[in-house]
Amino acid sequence: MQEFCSLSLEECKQWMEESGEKPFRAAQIFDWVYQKGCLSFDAMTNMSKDLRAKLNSSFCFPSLKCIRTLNSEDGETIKFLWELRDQKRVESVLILSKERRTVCVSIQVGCPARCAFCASGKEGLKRNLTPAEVVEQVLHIDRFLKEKGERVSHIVFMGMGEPMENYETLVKAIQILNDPSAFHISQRRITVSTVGVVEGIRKLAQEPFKVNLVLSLHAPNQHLRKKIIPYARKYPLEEILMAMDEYAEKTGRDITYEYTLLSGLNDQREHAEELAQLLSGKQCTVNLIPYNPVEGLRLHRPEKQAIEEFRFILEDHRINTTWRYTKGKDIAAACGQLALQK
């Protein structure tokens, strides 16, 4: 059975015509789902009983079930645990920051990258998510926010999984999230993070939309990067940076490089100097992320002074930096902490 939230508006119109229904009904159903947050075809009162029966027999909707929510102590982060139709589970996170309402979505069950500091890839990749399973993470959280008179404003593909290894789902989900008849979230408010899948970066640069792109860098050279990100063995750092430069030139979007600081591993003065040289002259920002503890990993967060010294060296070389304020660490919802749930 097809999943409804994997459909674009045009695909829904096509289904209507093939089912002997008026195409304008598609826009009405999209309004029920994405504007009103309706999760039942039977509740769509301006549809005929016959059409509702056709929808129920043709589509699976919804595809996700919320198993649990966890709220951080500061009230600024909420983690959602979803059960999929095959009983596998994924997590996503709602981050509340001033007027922003950002959803960090997952795109795979598990992750193939197996980054040294990240919980998501500890058990490897289980399977890709469908477009509906990605879109519904946003849909359910948007419904949650609507009860408070709010809406989702930003999307980051930074949850479980490597987006470029589920490329078709990524593109379809972005199209639905951006569609005025669905969520109408601006391309400038959608961010995709990758460990550096070169062919995926180059394909994304050719798409008609221009979303923000983030590279999980985490090391200033290929040798150290392979230790932190085993997936890096597939792609030389020089080739990845060339692809990122091409993306920036093609789309006009500035690039962000994420750098998780791991005490004694990649946070020394020489690492900062090498990173500054690597990114010299690039129109980019380095987002410094102090390591967030993951159970079973023998890694440590640097002291505040070490982080400040690392940042000072980069800025002294005129590299723009941000220092990500950790949110949701107390509920294992911070960067690198999302994991498969038993």
Ligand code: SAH
Second form
Amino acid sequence: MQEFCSLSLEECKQWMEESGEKPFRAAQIFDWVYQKGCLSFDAMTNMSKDLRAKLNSSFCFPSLKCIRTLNSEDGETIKFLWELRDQKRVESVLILSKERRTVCVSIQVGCPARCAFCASGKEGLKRNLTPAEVVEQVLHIDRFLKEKGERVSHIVFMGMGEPMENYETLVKAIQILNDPSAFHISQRRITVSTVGVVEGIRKLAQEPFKVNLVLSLHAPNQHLRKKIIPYARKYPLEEILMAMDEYAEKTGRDITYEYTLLSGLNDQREHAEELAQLLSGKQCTVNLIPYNPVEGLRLHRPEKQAIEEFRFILEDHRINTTWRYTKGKDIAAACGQLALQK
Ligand code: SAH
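Got the form predicted alone; could you also share the form predicted together with S-adenosyl-L-homocysteine (SAH)?
Now the full complex is given, and it begins with the chain already shown.
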């Protein structure tokens, strides 16, 4: 039995042809599933009985079961904890910001990057998600929003896992999210965040779609970066930055660097100065994210004043910054925190 939500429209058309059906049926089914949110072939009344039977014997959905939702006190984020077929758990976060309805999706169970501040990598990588397991995160949240007359508008691949380490699923999920017959979320509204996998960044630059790319930088030099991100040993920082520049050039998109501020570790004046040097002359934005406490980690969020100073130094060197108070702190919104709770 195949997972329906792993199919691109092309593949669905192909299946129709092979099953002796008209290819245009594919777009009709996509409309039922992704626009109407219908998860039963039997309810697709404009399909013949025979086709419905064939669909039922070939495809299944959904593979995710929502086992918990948590609302933040400020009402700005809702976290969804999913159980997969094999009882493993992943999570998604819905971020409500003005008219935006952003879903932060997971792409792996666990994570191979093992960043010092992050809950997702604490127990290493468990397995990759299938395209359907990614797409269904959006599908379920979209159905949830529809009840209030809203739809998912933006996607960020910033949940559990490293997108470039599950590249095929990433590309397939982007195709389905972007497809006019499915969610039709524009490429400009899809953002991929990477820890810095050079060949992945280069491959993504060659794809026919242009999504936003964010690099999780977290340090101004390779030495400190390796301490914070064990995975960073794999690639010299200069090579990653070069690949990011190439991506920006190829796609015409500005680059964003994420910088999680950890008190005493990467938030000092000299780190800000060094970061400004490293990024000087680049068309980019640095997104400063104060560390969001994770149980069992002995790290601290910097004082507000230290963050302001850090920001001031970058701005003084004409580097754009955004500063995000981590949303949903009270619901353990940082990546992977909920899935780890027993
Ligand atoms: N593997 C990808 C995507 C997942 S992490 C990557 O590394 O980019 C995405 C972002 O989550 C990181 O850049 C980091 O800024 C943020 N993050 C994760 N845990 C956090 C925590 N405890 N506090 C603050 N930010 C965190």
